[in-house]
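Presented below, as structure tokens, is a lone chain in the form predicted on its own.
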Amino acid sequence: MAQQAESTNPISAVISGVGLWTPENTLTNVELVDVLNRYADQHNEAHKAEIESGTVQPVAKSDPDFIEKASGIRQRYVYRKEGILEVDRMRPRIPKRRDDELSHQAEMGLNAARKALAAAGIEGSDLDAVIVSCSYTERAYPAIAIELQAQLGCDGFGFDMLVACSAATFAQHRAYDMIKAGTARRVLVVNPELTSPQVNYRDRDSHFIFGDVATAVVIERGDLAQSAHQYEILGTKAKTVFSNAIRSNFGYVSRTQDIDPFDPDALFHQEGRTVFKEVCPMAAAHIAGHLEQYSLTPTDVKRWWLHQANINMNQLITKKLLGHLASAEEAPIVLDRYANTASAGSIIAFSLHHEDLQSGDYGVICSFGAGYSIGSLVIRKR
């Protein structure tokens, strides 16, 4: 559903600050392939008879060159690297924290939030609301957003949102709505994407996809904004279509089902070819339709900050829109370094590639992912 810009509404909503926090730990394709292939040798040898009889499936090996060619990913950052490369573990070691300690995701989010606030030239006490939006939260409640709100000194309210890879844009939609409705003056949207615990590092088709990161964006009333780089949000548009092609089934109900709560089915898994075939045309049509609402065409757009899942998806979508392969200047790619960071990908691209635009230049921030879900913002530099 689209929320169109209203020329009669004197309140404008602008993105006035963005923050990016990157973990210090890198994990290369070579490292991931090495541990997967060692595990495959160990598993396949231990179950040789069952594999030969057809009762057990062999573990397939991977290759660094294949990963880069298929996805454009060369490496990723992870919050904690310890444990991932241990063949008998293959998952990160993230120590449990006490209830009176700052949670891991709040720590990640706080690092990005402080950068966004500094870019906007405001303090946490200037905020009216904090939204934490990401693919997974480490607990059900209290909300990570309320924890962050307390850390930032915001005397307002906060809540969490989970919309998979569209969580960041959908939360920005809510911030835009609050500003336009006059129910908030300044909203902070934070995306602490801690994805590595949900990665099945023993699955060739998905072990390389995700990385960890945190991003944050300040959205505030235009008449209050004072930062060096401001982008007016002309409007937002969202679309969801139910699909089972991307799933993560982990949940608290598994306790009642007498099953392994960490079974591969509970971790991230997808039908990659189906996703590619169905999402690319959907995303291109969505963006084109959104631009039409403002009498704009794709050629009017100076920059595309797209979801960073797969380089081939991004190239196909921009080619459908522009009629040619987009250049790195037109549609920046960051997944070669960051991999798929779920909802944060388009915000990473925006954070790293927005300051060079000129007043009046148009841009599009767009996500697409599980659900299916697509969220977009058409913005113009002030």
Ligand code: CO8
Given for the second form:
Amino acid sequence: MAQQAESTNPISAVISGVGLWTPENTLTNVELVDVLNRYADQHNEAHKAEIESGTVQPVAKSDPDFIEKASGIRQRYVYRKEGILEVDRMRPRIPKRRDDELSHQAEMGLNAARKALAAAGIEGSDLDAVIVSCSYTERAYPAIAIELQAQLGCDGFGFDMLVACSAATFAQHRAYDMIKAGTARRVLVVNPELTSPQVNYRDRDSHFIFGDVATAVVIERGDLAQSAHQYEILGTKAKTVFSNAIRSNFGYVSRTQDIDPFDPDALFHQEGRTVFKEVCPMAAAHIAGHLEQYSLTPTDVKRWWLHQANINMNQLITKKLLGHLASAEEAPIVLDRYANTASAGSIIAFSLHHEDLQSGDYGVICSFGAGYSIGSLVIRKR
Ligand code: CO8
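Condition change, the form predicted on its own to the form predicted in complex with the named molecule:
Let's see the whole complex now, leading with the same chain.
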């Protein structure tokens, strides 16, 4: 288990603090299925004749047992529950805020950021940069990251990035690069994943998949880090391969195309089976290749903090890597409680399951999803 290919750059980059903010509202599978099935009954009754003549498609009903078996998801948290379970609405009611009020995603991000800073034992003013990275931002500009930077009293710079499910890991890669290049000493990466506005709660294939959450990590120069739990980033690896199997088409050009913002095509949609089949082997090969760069094998890894989209996916990937079904201790699963929280899933798993590692233990953080995109970090506890 030699450590070949570790950088000769004397600057080390470490994850020194992580923060998780969980909304207070839960939404169970039964609640979601109940509203979808009531909607299906209403729609199918109202369009009975057209459905019989084949001019209108019936709305298919959902089933809580299917959801848990197919995905491992039992519940999810949502930022605002109001509106989602109203059969005539089925989307959250998130009030518009004035320009002089804190934006929703800045509020979510701030909650996680404060926890990450406390865990790292630093103040906002110690940061050089803030990156907000997630699947969607609620506006184009000013960047949510700059709003957060102001809230935290950081005298540096901030920017937003969107990379769907790999937003968190890809932003951590950028933070690592900045530390290594000497352009920043401490970077905060924040992931306010507000997914519920883009979920089609009328579509049985996807209504159960997502939840809202915010995560944050502090990545700092190794010689400055003071916290109790520090993880040196040995290296990062990113891969993207274009795919249309996961799409969300609503964007700023929609206005010019007279697109209905509630059209299913505008919301999140996917070919779940295709994603499953194509992404699992890609993710396993990616991780094995990344470990090889440090002459590590999967059995050298103490913990896998994997993307949380589907329990069967994670089991398949770890089985390909380890040759056996990973235990909950080896590869913690959080999606039973949190569902798929886009890029935050692997960071939730890291946040809840990292303190017991011993000095020298290796771990892998890895995301995989829309794009397709895969992002990994090989880390070692200091
Ligand atoms: N209830 C009952 N039956 C259902 C339901 C339901 N809710 N849903 C589907 N079925 C039916 C299907 O219609 C199908 O019926 P039939 O055989 O008659 O055609 C049958 O059940 C089997 O369906 P599937 O083959 O689709 O079922 P799977 O076993 O494949 O499970 C999953 C579906 C859970 C979606 C699975 O395919 C999966 O998890 N795939 C991986 C998907 C994935 O990881 N996607 C990543 C997306 S996340 C991402 O990239 C981030 C995007 C940014 C965030 C977006 C926020 C909104």
